[in-house]
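Only one chain is shown below, in structure tokens, and it's the form predicted on its own.
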Amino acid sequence: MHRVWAEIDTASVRHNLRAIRARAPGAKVMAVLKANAYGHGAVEMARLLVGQGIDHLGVGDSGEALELRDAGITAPILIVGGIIPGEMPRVVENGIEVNLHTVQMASELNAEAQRQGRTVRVHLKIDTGMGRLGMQPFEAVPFLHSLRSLRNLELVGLCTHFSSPYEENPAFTQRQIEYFNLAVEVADRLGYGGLSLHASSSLAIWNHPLAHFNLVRTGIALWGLLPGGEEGWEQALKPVLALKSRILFLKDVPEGTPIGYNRTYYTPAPMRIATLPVGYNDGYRTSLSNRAQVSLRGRRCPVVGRVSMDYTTIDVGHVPDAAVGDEVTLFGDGISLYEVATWAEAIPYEVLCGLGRRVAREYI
């Protein structure tokens, strides 16, 4: 029996993958498992998705890639972020694909691959408007010429990243697509054929079909979510994760009782307070204090007082049969993650990625 746990519906993951494939017919799918698969458990989700015939896995850094390799995952893995020289030996040794961002990075990676007598599969990232990682489009032309001299690198992909595919005005994203198409054309003219071309994130899969190319990247949509709760997606996707705890302690208190640190809440009348063994160390944020609601026996109960490291207090006076040990849902089962993110002044990504080490994962 757990004090706090994430209940993960594997059938919903499979459903969401089918929906993504249906939305981008003809394109392969890369499942992005950054940040412990957005809190869902990277190794477990990788195994599930490989069993569903996923084409590619994406991770944020070398540590995440090596975790999957160490767990026996043999599927193609791309580090969608950057790597530094000290990470290169194990990346090369384990056959992990790398996104290239600079000429220096390519040269250092080639030298390490040469030292090991291996060839590294690489993707070239084009910065079309995100302004973070990747080469400017004009830099890609001389780089593609010089790449031929780096004999231990094999260019297998070309990619970019959209900064704002959720905007109502699609002009900026369309411009990014145009810039990326120019880079694709240059690569093709230089004889780089058969490349994996990928630009679409989860939202772009639905909103920008011209950006599907032959490979789409999906992270948050696999877990049944999108930024802003896009209208229409709710019918296509199913939420995967519910965060739950249980009542640890019940107490009847008189009117005027202060609850929690800094006395941010005083009971306005005699009240029954339940203490839950979940707090900000588990990812249930302090910003939810005196704002959020949870579900107990099918009824909503307000969070009262400040959420602390280990505990959260709720008002259960209107649930007369509440008892120690009762299961409480913090989100899922009627408490939307979008609601929780709004109460926390965050985005759903942050809430999921913030789930702590003490949160047990149960796969159903």
Ligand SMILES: Cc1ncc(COP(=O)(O)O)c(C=O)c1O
The other form holds:
Amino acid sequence: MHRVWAEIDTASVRHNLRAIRARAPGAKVMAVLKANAYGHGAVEMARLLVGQGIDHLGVGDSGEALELRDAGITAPILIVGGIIPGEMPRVVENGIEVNLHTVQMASELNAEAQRQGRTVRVHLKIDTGMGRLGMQPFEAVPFLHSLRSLRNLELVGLCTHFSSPYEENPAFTQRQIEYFNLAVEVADRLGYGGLSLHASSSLAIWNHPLAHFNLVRTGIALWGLLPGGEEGWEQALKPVLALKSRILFLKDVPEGTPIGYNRTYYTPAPMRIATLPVGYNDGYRTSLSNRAQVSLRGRRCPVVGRVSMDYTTIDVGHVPDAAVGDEVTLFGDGISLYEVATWAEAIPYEVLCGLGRRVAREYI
Ligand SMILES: Cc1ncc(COP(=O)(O)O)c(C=O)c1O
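Switch from the form predicted on its own to the form predicted in complex with this ligand and give that structure.
After this comes the whole thing, all chains and molecules, with the earlier chain placed first.
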């Protein structure tokens, strides 16, 4: 019996993968399992998705890649961000694919691969407007020319990342697609065939079919969400994770009782208050204090007082049969993660990635 746990619905993950495949027919799918698969458990999700014939896995750094390799995952793994030189030996040793951003990075990686007598599969990342990582399109042209001399690197992909696939005006994303197409053309003319071409993350899979190319990278949609809670798409997806806890303590208090740190809440009348063993250490943020609602026996109960490291207090006055040990849903089952993210002044990604180590993961 757990104090706080995440219920992860594996059938919904399979459903979401089918929905993504249906949305991007003809493209292969890379499951982005960064940040412990956005809190869902990277190893468990990798095993599940490999079982569903996923083509590629994406991670954020070499530690995440090696966690999957150590768990026996042999599927292709790409570090979708960037690596630092200290990560190169283990990346090469374990057959991890890497995104290249600079000429220097390419030559250092090539030297390490040469030292180990191996070849590294690399993707060239083009910065078409994200402004975070990647080579500028004009740098990519000479780079692609010279790449052939780096004999221990095998170019297997070309990619970019969109900064605003959710904007109502699609012009910027369209321009990014055009820039990317130019790089694709150059690679083609230089004789690089059979490359994986990838640009779309979840929202672009939905909004920009011209950006599917032959591989799409999806994270949040696998977990049943999209950044803005896009209508229609939401109906095609099923939320995967529900965060739950249970009542640890219950008390009746008179009017005027202060609740929690800093006494941010005084009971306006006699009230029944329940204490839940979940707090910001679990990812239930202080910004949810006096704002969020949770679900108890199918009824919504407001969070009252300030969320602390280990505890959250709720008003259960309108649930007369509430009892110690009762299950409480913080999100899932009628309280959507979009709502929680709005209350928390965060994006759904942050809420999922912020789930703490102490939150038990239960796969159903
Ligand atoms: C480079 C890259 N590709 C794809 C993704 C997946 O994005 P989403 O979760 O919106 O599908 C991410 C996520 O941060 C990313 O950084």
